[in-house]
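Only one chain is given next, in structure tokens, and it is the form predicted on its own.
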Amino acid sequence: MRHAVRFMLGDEVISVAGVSPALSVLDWLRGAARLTGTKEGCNEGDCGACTVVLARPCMGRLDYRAVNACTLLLGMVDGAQVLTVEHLSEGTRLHKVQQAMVDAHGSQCGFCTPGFVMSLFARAKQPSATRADVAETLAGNLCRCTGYAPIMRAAAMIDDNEAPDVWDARSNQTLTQLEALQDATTLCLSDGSASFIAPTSEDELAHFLVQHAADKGAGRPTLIAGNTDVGLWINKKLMRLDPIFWLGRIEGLKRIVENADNIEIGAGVTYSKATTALVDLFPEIGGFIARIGGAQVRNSGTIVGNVANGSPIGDMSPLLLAAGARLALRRGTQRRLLPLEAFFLSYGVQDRAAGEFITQVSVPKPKAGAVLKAWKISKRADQDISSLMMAVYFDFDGTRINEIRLAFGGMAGVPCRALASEALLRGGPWTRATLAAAQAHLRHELQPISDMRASAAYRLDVACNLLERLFIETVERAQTRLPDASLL
């Protein structure tokens, strides 16, 4: 095993051995390496104040993404380039980024404007960025005085056609430096009380997991992928994990593969990078996975880890639900799969034995015609969890519902499909008649929770009411779309 993360700050390589396995990347940044561009907001990653940029090497180039250092654990920069603030000036002369923030006075406190300027930064390294795209590049970057205006101003000011920055100059020795970080083994950081692993292969991850579930006084081993919501328990219920099994580092895991049927994504694949994929097989959903955190969560954050947490509220699993996904499991060498409804058994508890593991989720392609839509109800568009998620697969041929699958997030102690509806739906007319019957039905069979976001009453309403909106967008009005449900 390795005892040292090894990664690019700036120009330089560094060691970094000893440290806290749950040791945050915004904590040793300001701490030990004194770069206090780096904010601490919120520190559970909503605000964006603590933005940093991670290159890490993908296809024979750098990959920049912008991330929330608060969430992100040190031992998770292993092999990366990690950029602040700090990083974008040359001497006297601003990056030109930094630049565009002063020249439209989008800065007042300052506060926030490191987390701002790095969001942009990474936006300007993406080849495909567009001046249309700066909304959602700075969704999820909060500003409490200067006001959005100027921010949007200067992101307008960038010219992503001028001359190369000094971090596109050195991009080819960057990479050089990068590659020869990546190696097959075992990194293993350790303070002594508690340790944070990260395999390289998805046999020596299932070797791990078995023996530590064979060790009957070893502690509970926590898997992460993202850490955007375990980074919460480490940052606010101060939780002491150990082990913490990091998934990062296991190539195999990060592959989206396509076949004739279905697509699978694999366990380490964020939601950035399954996007395409799956707007592409269902285009509905784009702006629904555009409410799902802001930039940095989606490019930390995994499809499969919202799924593996079992949280009533993640956007993910009503979703793959509608969809009809089933999951890949793995212990030792033994394998299986399960649709995705038989995973959630009860608040906090899904089918997984001790020592297994997702290793992928399996999505299947919609039959020619079938819609997947989703609606997240919630009490502002961006950086927000749901009151209430519906999504419904949706295959009707104008006379017949042929299939049909409604599933709710929010609804229950667990994600949930509405069965009983769907079967009273499924082979009839659609009709206002049906639709009515429908609502009737789910008030009978949901049973709504009540809480701090919403009552169960209301719940139902939505429900109901998002069943209602269905119909109107795939008969009433079939060719016209409805603005998009951000409040209600």
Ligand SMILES: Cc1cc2nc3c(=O)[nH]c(=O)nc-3n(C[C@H](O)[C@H](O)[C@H](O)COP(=O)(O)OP(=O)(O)OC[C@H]3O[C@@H](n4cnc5c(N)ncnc54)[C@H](O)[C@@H]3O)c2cc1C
Given for the second form:
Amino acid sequence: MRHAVRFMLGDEVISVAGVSPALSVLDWLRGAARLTGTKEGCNEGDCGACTVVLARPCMGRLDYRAVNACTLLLGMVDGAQVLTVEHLSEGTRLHKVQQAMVDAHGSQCGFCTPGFVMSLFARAKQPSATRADVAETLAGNLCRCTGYAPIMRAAAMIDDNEAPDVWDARSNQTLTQLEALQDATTLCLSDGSASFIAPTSEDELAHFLVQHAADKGAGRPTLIAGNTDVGLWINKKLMRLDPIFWLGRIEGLKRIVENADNIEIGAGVTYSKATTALVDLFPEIGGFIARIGGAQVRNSGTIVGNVANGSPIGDMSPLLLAAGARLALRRGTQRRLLPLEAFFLSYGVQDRAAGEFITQVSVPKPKAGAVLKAWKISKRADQDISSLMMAVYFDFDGTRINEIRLAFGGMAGVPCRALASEALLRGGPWTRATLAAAQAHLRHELQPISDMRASAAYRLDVACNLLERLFIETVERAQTRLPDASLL
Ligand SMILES: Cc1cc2nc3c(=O)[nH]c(=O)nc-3n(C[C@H](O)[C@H](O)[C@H](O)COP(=O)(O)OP(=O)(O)OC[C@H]3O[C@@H](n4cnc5c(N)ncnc54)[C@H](O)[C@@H]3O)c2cc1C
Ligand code: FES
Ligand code: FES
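Just the form predicted on its own so far, so send over the form predicted in complex with the ligand.
Next comes the full complex, and the chain you just saw is listed first.
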């Protein structure tokens, strides 16, 4: 076991031991490291004031990602380079991102500014950044003063300035230093009363989880991936978790494997890494994935973490239910496969034994001509929880509906399918009359909850309206020349 977390802070390799396993990168930066440029706003992943950038080796180069330091535990930066706003300027010379924010008047009170700077810095390091994605990049950063337009202008100035910076100049050296930090030894951080354990193989993780589940004297283990859900239990519910197991060092769980008839997304794959593979399969869902959290949340949070959490308002579960996904679970050496719908038993209860974990989610490739659509209805477009979410897999040959799977989030105590309404539609024609019959059926089949986000009546109306939207998009759009609904 290694008892110190090792990472690069700027250009310096450092090692930290003996800290609380629940210590966030934000608290460590502002406290022990005295790097107070990184701010605490919400402490729950929403405002982006705490944004820092992590660089990790990826296929022979450095992959830079903006993440929220408030939901990131210190052990999770093992083997990475951590860059904060302090690392960008060289002496009194501002980095081009900082200079653009000054020149475009992108800062007023300045509290949010380090977070915006770090998000823009990470974006400038992405080879695929385009002008169109600025708003998407910045959706996870809130500003209460500038009104965003000057910040967007700063982003455009950065795009026009391709001059390399000091981090580009030393990237080979950084890569070598980071690669030297990668080892196969389990990391165990402990302050004497609680521990954070990060193994490097799936077998080891399986062994640890079974061992701890069986040990009545030990605390209940909590497995984390991106910690974007669990981080809030620590920061807001003040839960004391011990031990915490992190799967982020297991390379085998960070893979996306394409087979002839499915893709397998490992438990360590983040939204950001999975987006291309998912959108290649289902071109219509790109806009939907971009509305899950902000970029920082998608850079840390995993698809499997969303499913495992079992939340009735999680957005990925309905999407994956409609896609016909299956989960692969492992407990010790025992493995099993489960259709996703069988995983959600009741509110807060999933079909997962003590010591068992999900290794991957397998998503079948769609039949030629079939589509997967997903709509998220929330009060704000960005960074909001769904009041209702509907996903539909639809295979229609122009005459009859060959297959339909309708799945909902925010509708019941668990993510659910409307099986009876699907059965009514399957095999039939797709006409206004069928639509009306299916809407009536949905009203009978769905038994929505009423809560602070929406009333049951609203949820039912929206579900029926979304079914109509499916009809318009798949049948009537060409005739009526409606705009692309993914933009609405
Ligand atoms: C600001 C903010 C915005 C958000 N916006 C959205 C949103 O728009 N839509 C949405 O759906 N969610 C949203 N979330 C919730 C969260 O980001 C997602 O649920 C995310 O996918 C969780 O993944 P994670 O890897 O961070 O999970 P973690 O927090 O690491 O874990 C979540 C749960 O899954 C369990 N778990 C993780 N991996 C495994 C595994 N392999 N096997 C078994 N159990 C496991 C953990 O024990 C825990 O119970 C948001 C969160 C924040 C902070
Ligand atoms: S402090 Fe608000 S996102 Fe971290
Ligand atoms: S400049 Fe004041 S919050 Fe953004």
